[in-house]
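This document opens with one chain alone, in structure tokens, the form predicted on its own.
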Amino acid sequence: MQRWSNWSGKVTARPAAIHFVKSETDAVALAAATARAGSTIRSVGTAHSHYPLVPTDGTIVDVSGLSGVISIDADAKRARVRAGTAIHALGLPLLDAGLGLLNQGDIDRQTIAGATATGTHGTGVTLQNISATVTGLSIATADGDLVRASEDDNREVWTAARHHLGAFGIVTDLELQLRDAYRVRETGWNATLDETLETLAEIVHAHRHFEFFWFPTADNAVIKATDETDDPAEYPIADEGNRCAWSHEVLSNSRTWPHSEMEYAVPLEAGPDCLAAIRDLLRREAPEMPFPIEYRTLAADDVWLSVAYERPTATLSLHMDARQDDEPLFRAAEAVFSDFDGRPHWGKVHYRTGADMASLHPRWDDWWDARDTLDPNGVFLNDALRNLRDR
């Protein structure tokens, strides 16, 4: 048995094998292997998920070989990418080409399989999530085929699986809906929360982007807006809050200490609110709280295991140091955000239930028909994901 543990290292697993694919062939053999077997296989990009969507006690299998730009199509603004690519590796390509994404996260180190698989986003009212701009795939599935779903083909798996978080297979490849490649300057500034929650309705729809951290202890709200711009790039590029540069080069940021983080999704009208009945929670149960709040919004999809699916959407992220219990106050903000119908990020901590998931995702039991069809004997499914199907 081998260690495996997370970004963080907070999630752990001990796998029978830790498989690094490097091809499609190799991945398609891998998947018909392991179900002949009757064993697990759960996929892995850079370990960034908090959640326990990796650990089994099957294979573990490492996508990162699989990288690169496969082809462009400058017509149609899309581009085919091997699964294990890095976000921030598209960057250049990307731009060489005159593309870019429509938007990233605020971190681009985790592979486009894995941004996908858990429906990460960047913010932007008029923004929607990564998965959301998924116009094809690749599949490596449990009988030895490569599936290839899109809008046109295999239609009922694309519509599921741009969703996928790794259960439909092992995901080779996807097709992204781009962009012409832009710049954009970013403007930082500090306000109280009070003062933040003030205008927050008519600042959001301001900016292209729109971000803020709220510091508890300080009360201390450090605010971003992005908005494109035609003013030439500005390098070296200056300190986050004040840079002007391609898309690539200011939406995504470093975030090197190890952390875990808690993110649940609620309506948009209602994020103000949650932010205030979390800053009550925070005053009684974590008064010295150190790590801030972070404040952003997501246009609503129709990408079924979606957060923003079918709604608006503000997004409110917890962090916690990863040497620290960090259960104890996350079970108390998830009650709060429960109170505002709150989604969990499926790549962040939380505690629901199967049946407090398929209560929250309308199109719940659609994707698990769609995956079940796909993948009938489970061999893409671990404990935590079979806990949530089973409810």
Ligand SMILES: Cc1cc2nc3c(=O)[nH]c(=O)nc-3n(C[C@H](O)[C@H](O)[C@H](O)COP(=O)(O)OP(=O)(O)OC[C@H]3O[C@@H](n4cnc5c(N)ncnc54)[C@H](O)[C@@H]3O)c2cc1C
Given for the second form:
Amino acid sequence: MQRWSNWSGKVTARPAAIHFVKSETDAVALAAATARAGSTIRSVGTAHSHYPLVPTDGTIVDVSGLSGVISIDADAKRARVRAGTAIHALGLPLLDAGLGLLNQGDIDRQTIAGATATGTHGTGVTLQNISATVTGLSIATADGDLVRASEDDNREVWTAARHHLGAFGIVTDLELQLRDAYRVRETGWNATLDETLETLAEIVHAHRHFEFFWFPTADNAVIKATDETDDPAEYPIADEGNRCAWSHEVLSNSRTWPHSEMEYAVPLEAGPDCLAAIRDLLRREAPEMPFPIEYRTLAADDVWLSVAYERPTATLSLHMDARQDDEPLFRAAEAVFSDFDGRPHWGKVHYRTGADMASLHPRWDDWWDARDTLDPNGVFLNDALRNLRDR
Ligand SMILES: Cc1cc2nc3c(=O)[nH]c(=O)nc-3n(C[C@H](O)[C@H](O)[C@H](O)COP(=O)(O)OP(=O)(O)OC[C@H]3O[C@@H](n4cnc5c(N)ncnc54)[C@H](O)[C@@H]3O)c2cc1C
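Switch from the form predicted on its own, shown above, to the form predicted together with this ligand and output its structure.
Below, the chain from earlier opens the complete complex, with every other chain and molecule after it.
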């Protein structure tokens, strides 16, 4: 029996074994051997997920060593990268090829397989999450195959597995849609929440990226708007809120404070009212709340399990210190988000049932059918996913 825990230390497991795979061949062999033994296996990247996607009493396979860029197609603006590649490790090789990621999340420590598994996103009303940029992927499956899936090849697998939750097999590489390399300039300012809410519905459309962290007790929103620029990069790089440099140098940040997080995605137009409702909740239930609420936006997509499936989206996150009991406040916040038809982030804390998820995700059954076809015996499921499937 081994011990495993996630980034915050709040999600733990006692797996029978932890394996580290560093080659596609080993991933295929491990997946096949696990299936033959009638056991279960869950992949892990950098363990940044707050939802118990990884815990299993079977095998945990750490794929972070299967890393690096395989090839870059500069004409198609696409790159094929090994699954365990950290997002930050893509910045320089892509820039050298004149390319960049379409968007990035708040941090860049995650693996590309882990980030695509849960629909990791940044901010911007015209920008989709990272799963929507997956143009192909390779998966080591339960029957010992390496399935390659893309728009042209095994399309039904690609359609579902762009947002895979680690449930189709061990992903060994992914192909990503990119764009020409670009520089961005950030502008940061502070305001109260009332001031922010007054212009929020319009201002999110005025910038490529717009977001803020609102600190309820101080009633101070730390706001950031980021746009493309032709200005030269400015080094040494300034503090967050004042940077001007290549996209991979600016869009993600350093967030080292151990916390847990709940994030919900609501229809874009409902975002300001939902935030006002969360403020009312905090005034009632947590007047001393010292931790920030993050507000971002996300373009609609066609990715089956995406929180932005066919709907322009605003996302709202609550953070709590990892040493605290987050459940009472997160459950109360979840009730507010549910009133706004919110869909929970797949990698963050939520308490929704499979029946809830089925009603929130129109392609829920299609996703499970595609998954179950590839893994009928549930080799790549754990308790959390099985509970959701079985409702
Ligand atoms: C500090 C912090 C900041 C964050 N910022 C953002 C943000 O800005 N935007 C956002 O949307 N989310 C954010 N997240 C959430 C995070 O991006 C997701 O939880 C993401 O899935 C974590 O990636 P990971 O590599 O750590 O994957 P893990 O948490 O290790 O795994 C996530 C899922 O991927 C699967 N998986 C991993 N590798 C493979 C593989 N090779 N094959 C098959 N399945 C695999 C796992 O089984 C699991 O289901 C943040 C989390 C933290 C802790």
